[in-house]
Amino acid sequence: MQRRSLMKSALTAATLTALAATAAFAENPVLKIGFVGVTSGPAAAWGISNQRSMEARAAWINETGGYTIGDTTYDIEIVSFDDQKDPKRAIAGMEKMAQEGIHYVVGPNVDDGAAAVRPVAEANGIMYFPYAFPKSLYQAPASNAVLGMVANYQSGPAIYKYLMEEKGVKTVAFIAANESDPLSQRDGGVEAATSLGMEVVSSNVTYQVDTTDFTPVLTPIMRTRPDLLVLSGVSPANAPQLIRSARELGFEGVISTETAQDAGVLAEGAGDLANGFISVGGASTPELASPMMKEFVQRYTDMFGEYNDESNTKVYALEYILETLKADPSAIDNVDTFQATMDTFEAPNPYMNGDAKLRYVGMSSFGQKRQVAVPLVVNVYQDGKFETLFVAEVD
């Protein structure tokens, strides 16, 4: 009887302690930040990296007491929606954000989705940070979208120029999935390569995203014997299949893409055949990574059991949103104020060593500041992991 009473007392004390902790945690009001993007299907790695980056950073902020904007400290809640790479679902996701009173959203991850949600975002006062490249999203009169990464028409010329100067590349062939995003990126790549003086030997070969045998697709390209094969807008699921097929057909040249990739997927799908594959990486290298970036990587890994390299880029969107709100707290529910703040905004970059700054760029590409400033890191895949090929800046 006495033991039962003691256990009951102990449980009561534990319950009270838990309730007190919950009450203390709940003292902070909640600031909801949305994510609308693809987390299933062949392109899932792109959106999963977004969502995990946001959730890992939000958990870190909440664990350490919250985020202070003006006179208020908030706990950050990430509200996520898988659009399945479907523009109609992306619209539904953005409508959900509007219904919940969310004014700041990360995503979508592809061109069609980012374009589809624009009317909903503008009608409901939502700033959104897509990982999509159409310039029309970021040029006036558009004003509510902010490019969250480096675009293919910015990274492509840098990669091609490097390969021309360092590898003697003179001829290039392009292959793209028969979808608007990859086709748009292919057209941008062809334009960039041509302007640099490269000879484009093939640019009209396409494939369906559910293709499983790429040998007949690649065979006509192989006959042109290009120095460089560009996989325009390739998804992480299709990249290793294309690489494997090209190598098995005897292609010995360079293979590259302007989209971010997953080293684990490449290792599993192509193995050593992927060695030398060039892609845009996360916005960090061991030399650039600050102690805060290293802690972020560790927290992300602890939370999800693995780390996605492109999260070096994806970590930035949430940070930009919160730091810009901190610069003018009235922007929490007023995106007009947020947009006005962007023009002069500057804050220390916590993820890079040195005196790097968070700031908005894009004047050269868009005529207005509608892009986050992140380093352009170009990687080469080698023996199961990415190595840094070179680092550049845009605008």
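Note that the rigid core is defined as the largest set of C-alphas that superpose within 1.5 Å between two forms. Numbering follows the first chain given and starts at 1. All figures in this text were calculated on a predicted structure; none of them were measured in a lab. First, how it differs from the form predicted in complex with the partner chain.
- After superposing the rigid core, the C-alpha of residue 368 moves by less than 2 Å between these two forms.
- Once both forms are fitted on their rigid core, the CA atom of residue 33 lies less than 2 Å apart between these two forms.
- Superposed on the core, the two forms barely differ at residue 339: its CA moves less than 2 Å between these two forms.
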Given for the second form:
Amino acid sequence: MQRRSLMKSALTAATLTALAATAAFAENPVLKIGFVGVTSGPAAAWGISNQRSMEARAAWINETGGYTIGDTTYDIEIVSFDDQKDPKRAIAGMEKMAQEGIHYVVGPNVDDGAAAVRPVAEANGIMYFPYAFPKSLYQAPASNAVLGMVANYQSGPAIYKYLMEEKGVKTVAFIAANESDPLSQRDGGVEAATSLGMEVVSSNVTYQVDTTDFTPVLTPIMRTRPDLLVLSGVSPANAPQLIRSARELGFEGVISTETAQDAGVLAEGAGDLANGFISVGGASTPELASPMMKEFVQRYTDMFGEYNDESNTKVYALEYILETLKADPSAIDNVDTFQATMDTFEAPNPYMNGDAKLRYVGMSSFGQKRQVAVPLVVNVYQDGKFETLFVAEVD
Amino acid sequence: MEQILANGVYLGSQYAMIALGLTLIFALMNVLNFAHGQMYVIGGFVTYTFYGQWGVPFVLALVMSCVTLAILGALIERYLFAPVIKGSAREESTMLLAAGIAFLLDALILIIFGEKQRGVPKIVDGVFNYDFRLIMPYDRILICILAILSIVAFIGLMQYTKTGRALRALAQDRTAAQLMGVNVDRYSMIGFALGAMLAGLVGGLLVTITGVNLGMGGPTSIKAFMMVMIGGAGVISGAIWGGIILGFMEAIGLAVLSQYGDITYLLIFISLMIFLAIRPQGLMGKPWG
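Having gone through the form predicted on its own, I am curious about the other one (the form predicted in complex with the partner chain); can you provide its structure?
Next comes the full complex, this chain leading.
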């Protein structure tokens, strides 16, 4: 008898819970936004910071009653797919998004994945926001990709010019991992440095993606004694080790990269040896971050235990998608309308102090507005945190 | 040249340690442990947690890595590999199990330790610099010495202790060892725990130099398999030679071929293919297994 009562109670509780859950979900219709990117393997940090930024922001929106687009308030659901940095998996991920009726996807994180999903996205009416730099993705006739960050060919020249003028840098050496993204970023960097009049003293040295000890790799570069060492397309996992090895080998010049980094990772992996390291960030430093950015960081930290500075850039893509849909609600299932809205879209940037705007740019680089206007914030690492070196804008 | 030799010795000693655990497990149980790299990563994260996060002395953190991995290895052998080996005559069953364990450990590492690269404070500051001809940070020199001492201690254990003799007997002929009174189940578990412990030890040592991250497991396993293939699968001395050879090939290749791009490993793989075509059992292995 007692057992039967227990079962009855359990069943009742389960039914009530299920009903409550259904009622909670039934409050708002759900708007699904996709993420296809790398969340496993050596480059997992890139995709996980994307995914967690989206999940943290979605949870925040849902907790505060949902996101109103037109006359409807939606709960936001993030549908994620780990492409394992494999273009075939990226295609499968984008096909999954199409099957789920999703029209807006963040990712993929790397060049070959972003290029691979293009036919699937264009055939299925999906706008996607890659973190990949090939211009062909964003130039006509390509139509559905929107660059989610600042490209190296936009940030590189700005950094090199600053270093030439402010630090008297004349010679530069490049090192890159032996895979498509870093190699193309290296080539872009070499071109930019040469056109600015810098002498490129080394650009052929590359390393295996899974390298853990960089001393033997860097030794030949150190013999060229460059003023500036550029870590092209370096992943946050490799940056501290490269910096540490370079400094231990006696390198006293400037070290920079055009990718986003995490201050905590640099502090742990390289400590004071990372002081002076220049990288690209988002609205990260205290003087730039708005109260909303600070709350985002707090919520992300509460949700996942630790913040990732890369999310300073990656917080933007979801915001752009939602704000653009808000500007024209009919775009919710029609990417043609979304594309038309992009040309004139403008909204306040909630993550930065001042009068910064969310808007689409890219006319100079791509001939059409296929890039989010993330601020080009160049940071320098100093004693465990980033300080803003300078801020620029991409047209 | 001095720098190349020093890099070769340093890389060789750490590679040899990585390969030792893998080849020990293969010798004892005929298991290709695809999760060896993940065990190395866990060893690194345990040392990171104790030494880097909680401020426990490095040596104690290293001991914790060894103990954690030894327990983990023993549990994996006792509850996963032993039943599969007893229940299935097909070798691919253990290979699939090892691959599954590798994926499981990767997922657990992500959940417990996160996706970020982790590093610990240097255990020794300063850099040895001989006229810019030979540059080697003191912590690398220390880790290299510790790795060599660990290898010597492991060889000593295998040669001069009762456990070592039992493990060697098991590796040579499992049935004969059983007939001679060796408790095969017990020593299989001890051997697997020892192999896992070696992975934990080298992970703990190298976290001070290379840091550690979630994605290091798979590539580490691949390198370990290469070393075992070079030296001869299941042969302890072969694993050591395999590690040293790979370390020197890498050091020489990176120094001499750097201006031609990343072709060092391309040439290493080509050399390995040619070598295995001529001598499939590796340097020290026997053709009959």
